[in-house]
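Just one chain is shown here, as structure tokens, and it is the form predicted on its own.
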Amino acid sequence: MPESTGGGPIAPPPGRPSAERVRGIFSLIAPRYDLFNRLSSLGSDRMWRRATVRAARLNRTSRVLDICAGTGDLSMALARQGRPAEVVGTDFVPEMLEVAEEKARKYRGSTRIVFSVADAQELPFPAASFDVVTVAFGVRNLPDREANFAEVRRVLKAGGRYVILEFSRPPFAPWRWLYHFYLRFVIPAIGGLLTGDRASFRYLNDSIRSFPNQGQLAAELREAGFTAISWEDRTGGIVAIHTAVK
């Protein structure tokens, strides 16, 4: 919950995440989160999701969780690209799910594909459960990523892998200029357009630009007694796909 003070609550800072705001923004944008992905990324995040999906390095045996799965689209690529034994996809927003599962449904593949409410700081699976996590455009939004860390370490087996897809740190300079530019007045003004919500889109620019670069991310997971961590950079560093080993 936000801080309070004898006058009620306090919001959380630009750029903080709360479950309530995070829930609050996810539950009213999901009939249009697709759409709004497909125009804001010009189309990139279907290539981005593909390039996740090897970094897991899947096989016909793999469990795979997919925490903060949102309306499934890495669920559905891992099935349909990975074709794991399974994917368990979980959100703690029960609207995104609901356009998860509609999709599912249409699903005519081998992997069985299962979705549920779940909080990723606390996740309802036993230890050592799950060959592969991953997560895509996710952690950015937890408040304690400390919590997922020691989870999703808890819930994989031995040598298995995290998988993290997100909004990264351009390490070039205009890019990254460009960048910041763009996530400050055309993210706002074509979420606004879709849902009528122009501020929610602020706090996901806010949550993006405060959000640690490349090597403080690997560094956090180090800490969290990960090994073998590593990154790939995508799209000039809009995005990076990390990888580690429990």
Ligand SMILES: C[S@@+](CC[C@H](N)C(=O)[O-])C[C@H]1O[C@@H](n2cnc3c(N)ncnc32)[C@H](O)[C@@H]1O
Given for the second form:
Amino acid sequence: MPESTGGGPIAPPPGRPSAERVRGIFSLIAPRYDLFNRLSSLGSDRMWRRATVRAARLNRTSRVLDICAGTGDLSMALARQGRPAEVVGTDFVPEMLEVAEEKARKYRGSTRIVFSVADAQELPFPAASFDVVTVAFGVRNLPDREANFAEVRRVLKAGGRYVILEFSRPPFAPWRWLYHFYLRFVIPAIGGLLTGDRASFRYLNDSIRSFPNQGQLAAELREAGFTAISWEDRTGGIVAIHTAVK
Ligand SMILES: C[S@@+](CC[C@H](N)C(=O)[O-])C[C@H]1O[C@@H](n2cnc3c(N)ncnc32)[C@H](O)[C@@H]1O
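Could you give the coordinates for the form predicted in complex with the ligand, as opposed to the form predicted on its own above?
Once more the chain from above appears, this time first in line as the rest of the complex follows.
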């Protein structure tokens, strides 16, 4: 929540997400989000999503919930590559989901794909309704991860998997320094060029740097009651894919 002194809202400290700030950023960048992703990750985001689908271990009867689905790239990869019975993609920014729906309209496979507006901290689904919940680059933007973990546990069936693709901390120091330089200078430049809003992309840099590392995120998931927690680093730990079982 943004703090207020009565004289107007004060921006939260760097990297700390507030729902208003996150909504504002993503409704603004929705039309250019996919292009930004491709450019800023030098095309690696597709590879990371494919690895996330593999970690989800889907079969023909799986029911999958993809939260913070945004423009639907992971939801569509889940359908195309994993071929489950159903993918439900949710996000709290309708402008992002409009882009996702456009992609789903062009899809001709057998998976049922549905997108709907929902807050990842308050999921509008009954308990034990999904075999797998996925999230790509979303958990970092949530003001209350604990609330999200509790909600995901609630909507997962017993034995269901929570698969999280998120930016992380490269363990090899020189690679980490290079990456942090890229985050600090190159990302705001690309983002500013595409949207005219450099500040939002400075937030992105801060939010990545203040996010828990691989082991800390695993500890949070354990604390939330998940078991069999593991992770795999990709691109030298720039991202990590965590898997946790209910
Ligand atoms: C970086 S984008 C990731 C989109 C997509 N998963 C991908 O891989 O490209 C983060 C998304 O999380 C959404 N988001 C952030 N906080 C949310 C919340 N509390 N509830 C639902 N969606 C949220 C944003 O609207 C945005 O679309």
